Amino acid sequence: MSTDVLLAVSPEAAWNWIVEPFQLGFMIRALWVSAFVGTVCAVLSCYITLKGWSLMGDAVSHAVVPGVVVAYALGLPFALGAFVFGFGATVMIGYVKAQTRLKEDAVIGVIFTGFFAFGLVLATKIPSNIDLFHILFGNVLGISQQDIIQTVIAGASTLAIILFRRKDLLLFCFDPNHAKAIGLNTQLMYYTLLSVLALTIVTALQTAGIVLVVAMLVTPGATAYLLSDRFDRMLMISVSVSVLSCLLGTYTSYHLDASTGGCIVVLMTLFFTAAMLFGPKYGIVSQKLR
């Protein structure tokens, strides 16, 4: 066996291969940013799961594309444009649903595809340094200092709003009729939840991109929902699954030279599959064994 082969399989070489990403500044930034984004998405994911707003998250994530393009073209923070267009799309969905006989899923399908298509047209016609691939699939490994600041501000704002109105939001998501009966302003809760949804999508843009951010908003909460009936425990499981997936996915993407957002979502999906099959109470295999 040659010296090169022995060196390749030596414990020292294996250890250097393992710790190599932690010696790079951009990887350290990517790891803590993705963990932060995973925490924000996981917290909101529990409320989205209870409310049944998975499709709404898909709509808002696609609707922010023209906002990102316009913001870059005008030299404004991308987070501002993304939030304005994302929240604007949700308001438009509510208005069209109230004024027509269409059901909500049909309205969402029309609005978000229209916004997304408009964003693609702007991205191809407005001269800018925007990489459409990074908008769609994220680029946390190449995230700039300015984008980190925007991500942290949007994420911290989301967590602060949820923490401040957590009980009202939980009641609104779980039983809106009861919330209205006891005097809670359900219209305000509706737009509050839409606001934090738009802010969370802005937070996750650099990590997962438009296409994959929906998975980060839905999968952690759905996984936790299969494992616990208590909301506080569900919240802890959701955050744990999301953060672990973000850290391992970012680390794995470096060695595989693959999409970071894609690796994160694949791991989240594996956690969901394990919960669906082997969850102690609601797992398919566990139920059959009982």
Contents of the next structure:
Amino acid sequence: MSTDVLLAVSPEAAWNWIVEPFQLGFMIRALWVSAFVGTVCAVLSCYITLKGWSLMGDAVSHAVVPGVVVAYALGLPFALGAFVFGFGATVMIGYVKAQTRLKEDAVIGVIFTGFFAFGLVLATKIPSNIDLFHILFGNVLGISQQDIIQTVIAGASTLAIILFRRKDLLLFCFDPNHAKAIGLNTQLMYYTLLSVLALTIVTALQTAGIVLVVAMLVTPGATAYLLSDRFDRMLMISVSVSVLSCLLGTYTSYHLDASTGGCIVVLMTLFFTAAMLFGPKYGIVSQKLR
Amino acid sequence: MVFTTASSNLPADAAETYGIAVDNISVTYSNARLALYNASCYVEPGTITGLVGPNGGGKSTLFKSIMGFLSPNQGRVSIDGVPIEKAQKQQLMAYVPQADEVDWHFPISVFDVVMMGRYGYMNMFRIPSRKDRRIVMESLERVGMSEFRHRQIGELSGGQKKRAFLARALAQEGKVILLDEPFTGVDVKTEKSIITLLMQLRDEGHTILVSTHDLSSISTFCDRVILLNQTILAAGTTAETFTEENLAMTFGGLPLSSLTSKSNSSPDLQIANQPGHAFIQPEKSQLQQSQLQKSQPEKTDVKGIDA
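Okay, that's the form predicted on its own, but what's the structure of the form predicted in complex with the partner chain?
Every component of the complex follows; first up is the chain already shown.
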């Protein structure tokens, strides 16, 4: 008799269990925001992996912290402060690299940790209601209406700029010398790509947090790069992997009661591992079997 | 922007030709290495000019200065009076890079690479017109790469890679074409076909500058040569300039920087400051003499055996 009850109840219970998150307003919001953020990051990550700017992404994400704190303290939109400090850090990196004999990785290492440390000091000294934990690890489940607006504006601007300049940016990644030879302004493209990078990080701040943002900026592009020899296809794979990870990750985090950013990035890393091992052309296992 | 002087169908005499004027260029890299010193030369319009010198002698640096990829510490480059930036906007300058300057794993097809040669003619969205597609196909056809146009660029042989980038230069319809070490990693057959193509392009009025450290083929296709080892040592027609004596000076001589760096304010540096004649210094010509003498006896030996 007990098995009868179990059989009669469990399909319904299971169904309820599955759809439960979709009946909650904050979950619906978290799902579509993370999917949107995933799309923006995935598009840019194709350019970042091809250009070899992954470390720069890490740098910008850490450098935004003081900007976020200052913006909150002054009552400005967090996205504005984050963008100013993120972009400022990249300009400073370029300047220090040009003026000293240091190699780029050393310059990046010094400057982003400096910005980050300054941000920590500010966050612990300036009285405000910001939660340092949310800046570091994201908080998409508790995202406010205002933050969503800022996220969407930053993300939409990023997509618009990339869509508008996508061919030139690709040429810039592939062969900056040729870009120069046909009379394009490569300096402008350099700063365009940097500002788009900073904008994307601002977009992803609420979802992944600054520590994991770099994964969203690198992993989808890196996964797609292992699976494709054409840029258009790489872009599609990157976006698919990223959106799928964001949706599944956000959903899973509800049931596991675990960090949302963490779940998303773990899933992305699993996709990457699968591509690395079993990719039809460049997969490690596939190549061994051939 | 679309209407330019470039048109491949013009007869040779009607086509405009352009020379490259390099005026007293010096380049020092940030690690304080002197790469080029008071280099002056003129690349005659409508010729194939070979740029010859040892590795590390500044060939690539001179190329990058001519193309505007780096700005020299001193001096100027112009295309018959037109500043380099303006010449680039007019699509006058095409560049075929060295093989190791290209990321061969980049997810891009041969066709798309050649299409990049047309970007300067397109509107800002870079949407190819029917004409752009036609010119890309013609360029691919001309270098014999049509059948490989859908390949990812890493899936090509050494010679095919060169031809793909040559096709991009053709698609760009630049009147001045610079090729950096075009014969490295290329088989003899491809080298011959590239040379034939370069000669055709010259006859159509293109100005072609080829850098190479491979001396064997120079006299077969270069009208003029420029000898370079940190400064211009000699320049002129191949017959007059491509001599054993000049080559011994170019490849045997000590690099200029090792001579000048110790005596930065010595009077002989002022002689070296004369554009293009950095080597007529008393001390150095003695050095050259001793270098030459090393090879001289061998030659007389051979003659002795013959007699």
